[in-house]
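Next up is one chain by itself, shown in structure tokens, the form predicted alone.
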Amino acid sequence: MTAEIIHRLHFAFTITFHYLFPQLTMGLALLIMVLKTVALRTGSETWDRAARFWGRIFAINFVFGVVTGIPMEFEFGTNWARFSRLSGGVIGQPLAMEGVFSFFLESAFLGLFLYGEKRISKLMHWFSAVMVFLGSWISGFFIIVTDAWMQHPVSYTRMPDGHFEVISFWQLLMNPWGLLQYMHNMTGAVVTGSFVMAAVGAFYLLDGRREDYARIFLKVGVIAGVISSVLIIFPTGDLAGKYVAQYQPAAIAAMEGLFKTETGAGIVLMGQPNEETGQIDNPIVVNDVLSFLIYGTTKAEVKGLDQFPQDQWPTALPLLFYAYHIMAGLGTWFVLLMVVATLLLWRGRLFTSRWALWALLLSFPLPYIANTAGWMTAELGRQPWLIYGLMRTSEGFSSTVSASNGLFTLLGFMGLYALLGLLFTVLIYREIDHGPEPKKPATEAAAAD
């Protein structure tokens, strides 16, 4: 276990755990705005309480997202000092702006949404929900732009001492890779929010309580879920895949397990990549589909890994292959489940179809797995480059921090995050168990007893 491997594992663990929280807050931000909009237009107290309930879930996720996100800012200096020193002139600006929108805009209006309802008008309370949505989505945009520059560097110049500097900040923000990645990522966040909301609604109905709220959660969750599940495949996933094929052809070959260049390349549905033999073991292949998906014709040639030096192959090729196929497979399941749920909703049978409610309830962890697999696909596909084509990963880590020191802190983070995960689970369970109804005053609760 070299220092480089330890630093990669360290950052991979902390960022994977951290992203469990923002993906739900970004997805819920849109859905809370929908709930508040319906409540404002109809004057329904039930829809308004539903929005406040999910606002509390949002707040818990937001707090844990902040707590787990702060250490990553320090890891740029402790684990990736050489990368930070050379690229700080580029990545520092969008990361700073993310902090502004996350900690000032989003958190300020979240506080207003949670605690200011009795002090402001209904219109202003709705506006605070809109601003929480904008703050969370703009915050996500600046993070995506930062990562996109590492995937597809644009608008930079390299100084004589090796430092990278921005030529045009506007061009940095409008990086085509970043725009496609942003659309795909935010759609994935809505999938997570939709599945979680629908799962809570299904849980309430299966448990025989809070039927009014359960119907709202299922209706909003399923409608948003079917739209986002389709969009994450086409056009966002399709366009992102075509862009990867154009600018990171070795990555797309590894993702698809294409060891040899083929005309009319097929797509591998299942199999095990074997780097030693240069082939897929036990493959299930649909002929010509890969060529069609990338180039729009079944006769196109797709470059395989044999066209690239082996030192430029993704360094964790089997893991990349499996992550990509898990993401794609779960995306297919999301569409199938949500289309069926939408049909049942349209025919008025969803709320009484226990098999469908169980399917929605048990599927709520799957978007977390799919989003994690998607990010693994993007980051593993970029390897062995830290900044694609400009800086290899082996050139960017902190060489003065030994492997043993890195492993010690990694184990410490794993223990601490295990406790945070347990605390988060308890808080979310208590909130869901209490439900959207307002808490009874202590005198009323005593009288009821």
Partner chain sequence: MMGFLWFWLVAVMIVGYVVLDGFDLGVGVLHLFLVRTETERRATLASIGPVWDGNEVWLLAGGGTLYFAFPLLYASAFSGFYLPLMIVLWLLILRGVSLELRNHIDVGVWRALLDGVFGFASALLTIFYGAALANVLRGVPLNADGYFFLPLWTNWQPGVLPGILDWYTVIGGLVALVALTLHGALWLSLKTSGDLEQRARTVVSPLWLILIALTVVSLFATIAVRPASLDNYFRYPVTFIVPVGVVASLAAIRLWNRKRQPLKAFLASCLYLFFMLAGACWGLYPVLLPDSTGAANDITLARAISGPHTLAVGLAWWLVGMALAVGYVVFVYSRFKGKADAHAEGH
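Having seen the form predicted alone, please provide the structure of the form predicted together with its partner chain.
Partners and other molecules have been left off, which leaves just the chain.
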């Protein structure tokens, strides 16, 4: 394997694993704020306990997110030194701002939220929840700004030695690509958070325990779930797709499996792209829909891959095609499921419809898959560029770090993350099994030893 492939796998593997945690914390932060707000307004101890319970789930995810997140910042330097050297003056800035503006805020108030409830007032405890939410959503913003500049570089000049300088920092932050991507991504995080919350509620009800908490979880999860599932497709997904079509036409052609330019292009629902023959094998196609989705008219011409030199095609074309289709297919399922669940909730029948509860329970992994597939779509679509149109991926990795050294640490991460995944699953399952009731006081546990 070449050094380039190793370094790409290294980053892809560690970031994919990492993002399993923040997508839940960012989504949950919003929902915990909702729970805390209801608790504060009604004085209900049940809602307060529900908030504390999700706070514990949040905390575990937060720790796993922090420890798997530190490697991400490091890898810019360790594995992508040539890229960092040329672009550090631009994207190093939002990365540093994430630490300064968001992590200090988030960690400080999370400490208060988790450990300090007895030391602060009720209002202050609610305020900590709001600050944790704010911190985690600001953090998402700076990461998206960083990625958006690689996807769609704006407001830069290139110096004689090849490195990039920002012209206007404000424009870097307000990169339209980034704003669209941010809305789409954060909605995706809320989808994950609300599916997980609803699934835990469904689990309790199906198991016939903790019905008061289960109803809260289902209510909040399904309402947030239906809103976010709709928003993820329209307008955020729709706008993001049109933007990609405008600025990364080769990426959209590969995502849709459109090898040849067509007027009235159809959408491929399923099939296997065949790079040898330049067509889709076993296609299921709906005519004219792609032209309509991108340009709003069924007659529009959509550029196929034949319009681009082959060295500008996304390098992992079939994977890109599948990732995009998995994301879009699951997104459709989310809307269907959540709309039905909302109707049942409205009619007062959700808590007794076991089939719907089963569907909600079993669907909790799907937003994780969809979010991951969405990110793969964005990042594979950017290939073969590291900075779109400006710097190729093959020019960015650390040339002093050999494939052998890269593989050594990649295997290390794989082993360590397999262990982490196992521990995480055990921890979360125990927490859910134990439920929102107050824990045994620590004094009893201490007296036992």
